[in-house]
Amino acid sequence: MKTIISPINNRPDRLPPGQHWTNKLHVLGIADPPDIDLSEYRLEIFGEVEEPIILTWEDILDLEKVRLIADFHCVTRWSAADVEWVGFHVEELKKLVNIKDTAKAVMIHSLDGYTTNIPLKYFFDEDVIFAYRLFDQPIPEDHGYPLRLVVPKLYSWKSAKHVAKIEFMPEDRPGFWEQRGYHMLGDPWKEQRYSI
């Protein structure tokens, strides 16, 4: 299994402005974790693709596994160092669907109704994965079971929990927190916390 160490871990300004280190991942969410039966779980990939597909949990586990070690930065000002995830790299999606040239961003849809948007430039990055293990254990319910997107270079509200759908979009549009005043991108080193 390939190990990816996020470039953010080697930055001279590793701790973004306004952040402080903590020794654990804190739990934040918009609802209680959904009850999930993995035999019924499906991951839908649709939108600006030639043919939409739906993956089972077994399909997901068959994708090439990677380990990601990356710092994790929450917009609420805490940061956790060297968080270890296992899952599949976003480039695996390109083997599953033909993404149209018209695609400019993705919207991640979660089982609890949460959504978040990410421009393709940030989505298809070297250290972005869909994770199903956290510190060598299945991801706990309150951290995104069964599948969580991990985008280390952006604030963690972009690392959507309980992922159910990946929508490729012809333009960037706001997700749950972005509609409520959070920044459309969320770069921690630029302190892009809010849009106003």
Ligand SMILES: Nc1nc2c(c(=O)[nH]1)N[C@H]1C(S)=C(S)[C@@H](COP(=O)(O)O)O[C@H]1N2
The other form holds:
Amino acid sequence: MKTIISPINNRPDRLPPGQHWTNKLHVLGIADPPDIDLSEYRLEIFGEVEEPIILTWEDILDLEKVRLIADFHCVTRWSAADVEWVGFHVEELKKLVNIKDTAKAVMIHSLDGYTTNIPLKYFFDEDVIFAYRLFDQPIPEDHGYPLRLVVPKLYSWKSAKHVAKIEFMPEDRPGFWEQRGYHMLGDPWKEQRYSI
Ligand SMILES: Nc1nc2c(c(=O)[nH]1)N[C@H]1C(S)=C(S)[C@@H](COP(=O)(O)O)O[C@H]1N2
Ligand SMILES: [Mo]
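Okay, that one was the form predicted on its own. Can I see the form predicted together with the named molecule too?
Now the complete complex, all chains and molecules, led by this one.
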């Protein structure tokens, strides 16, 4: 299995401004983790694509596996170093759907009702994966079981847990926290915490 080390781990300014290191991932979520039966789990890909598709859990496990090692920066100012995930790289999606030229951003829809938006330039990046394992275990319920997005270069509210749908959008539009004042992009090194 290929291992990707996020380039953020090798930055000279590895710890973004206003953050401090902590030794674990703290659980943050808008609701209790949803109950999930993997035999009924589906991942939907729709929006600005030629043919929308729906993947089963088996389809997801068939995608090429990749390991990612990346720091995790929460907007509430804690950062966890060298978090280790396994899953599939976002580029795998391009083998499954033809994304239209009109697509500009994605909205990730989660099973707990959470949503978050990411511009395509940050979504299709070298270190962005959909993960189903965390530190060599299936992702624990409260850390995003069964599948979560990991976007190391942005604050971790963009790393949606319990992913159910990937929507390709013609224009960027705010997700759950972005509608409530969080920044539309969320670059930790620019301290893009809030939009006001
Ligand atoms: N589905 C879902 N994903 C989510 C959230 C959420 O409430 N629901 N919270 C976000 C926020 S604000 C943070 S900081 C991280 C926390 O991830 P963790 O609980 O694994 O540490 O998940 C993000 N992804
Ligand atoms: Mo957060």
